[in-house]
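The chain below stands alone, shown as structure tokens; this is the form predicted on its own.
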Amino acid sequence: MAKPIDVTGEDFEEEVIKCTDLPVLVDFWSETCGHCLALNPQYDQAAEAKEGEVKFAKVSFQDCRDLFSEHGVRATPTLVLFKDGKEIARRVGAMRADDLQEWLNEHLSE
């Protein structure tokens, strides 16, 4: 069962930017955000469904405020899709697992 990995400022470069074998979806979230907490089980479900196709990561505002600034994240949750170290798509707000998978399919088929 694939689970999203927690990424910190120390390993963001290695886990996200330098990851070239799979696209990486990063959930920039906050522990105090209701929409983020609603997204968590949907994100986990999508991670399981897309295992082997997309790497799922989470960056906590409480732990990594500098990454939020560095990547221009101003609201939570913000989902940022990286491919070969470059941002290719961004979405703000919670979504259902099936909508998240459809969104990923749209952006990865381009």
The other form holds:
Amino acid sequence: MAKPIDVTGEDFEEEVIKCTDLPVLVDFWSETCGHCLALNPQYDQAAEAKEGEVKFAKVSFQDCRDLFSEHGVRATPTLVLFKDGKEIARRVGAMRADDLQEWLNEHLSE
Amino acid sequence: MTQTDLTCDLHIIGGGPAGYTAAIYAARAGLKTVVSTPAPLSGMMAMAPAVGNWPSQVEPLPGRDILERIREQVLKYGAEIVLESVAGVNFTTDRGLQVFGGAQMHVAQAVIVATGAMNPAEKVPGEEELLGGGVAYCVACDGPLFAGEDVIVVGADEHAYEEALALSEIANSVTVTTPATKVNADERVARELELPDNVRIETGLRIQEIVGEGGVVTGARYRDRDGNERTIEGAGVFMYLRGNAPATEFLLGAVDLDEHDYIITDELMQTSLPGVFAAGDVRSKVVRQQCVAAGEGAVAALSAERFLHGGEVRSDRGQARE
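Output the form predicted in complex with its partner chain next; the form predicted on its own has already been displayed.
So here's everything in the complex, that chain up top.
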């Protein structure tokens, strides 16, 4: 079962930017954010459904604030989709797993 | 993680007449009851300048005075009131019904949604375009992202002022703007607001647009009562505008809604999901009145009690207990 991986400033480059096997979805989240906590089970569910198609990652504000600044994240949760190391889509707020999958399909089919 | 698990029998989301009345009934029935509400007095009733149709109220009183008495009754019977905005739920786990507040997760065996219908029906120009670039709705979530910056709080009720107070400890400056001529917060909050030097209140300003450059918020444009326009600069705009749309977006489709996003229930306030009930203005119905909301809160609590006891009806229901 595919579970999202926790990424920090130390391995963001390796796990996200240099990942060319699969597109990478990153959830920039905060432990004090109810919307983020609500998204977690939906994110897990989507990760399972998209196993082998999309790599799911999470970056915590409490663990690595610098990554939030570097990527211009000004709201939580912010989902950023990377492909071949480049950002191709971004979305803010909690959402249902099926909506998340639909959003991914939309951007990955472009 | 800083989140904590708080377990209870019944979690009530919303501190208006529906939620608080449900809490009175539930606590009197012996249920461990928690109410999440963004402010001690929230919702339409807290905003009503004069209520003349509340039973037993011969002379009209401000709604918040009536609601304060209901709140005191909630506390008297032992329900816990947690000041927080509920941002989401997870009703799909087999470990109870999860309710996510600002920084904590509550787990309950039954939930009553009584969040009312005061969400803004429309977005302010620029709000959607700059979402993620400085538009925010929750200080617990996004306040730390604006540490040391100048921010704007748009809103006129107690929740907005509570959030402004929290922001004042993080941001460089906080400008609270409201189209009203005075704040609509209780004396306690107003007193506290006088304390921080970095909080400024601007009354008589109606927001016209959130402005930004390159997807990043730079401020908000307003019109004053004389029709003059001005822009206040800020890196973040925290929105607490009120309207007349149901507050159901945080449910993420967990229960069935009607075509206008109100929650569908049966006459016992049961939603499409067993153990989850709804009461008050957030329900799909025709009549929206404060005393009706209170009545529905009572029905929802009694239904929740019945659900929690496997259908068994308590023999002491409705009797006074000291």
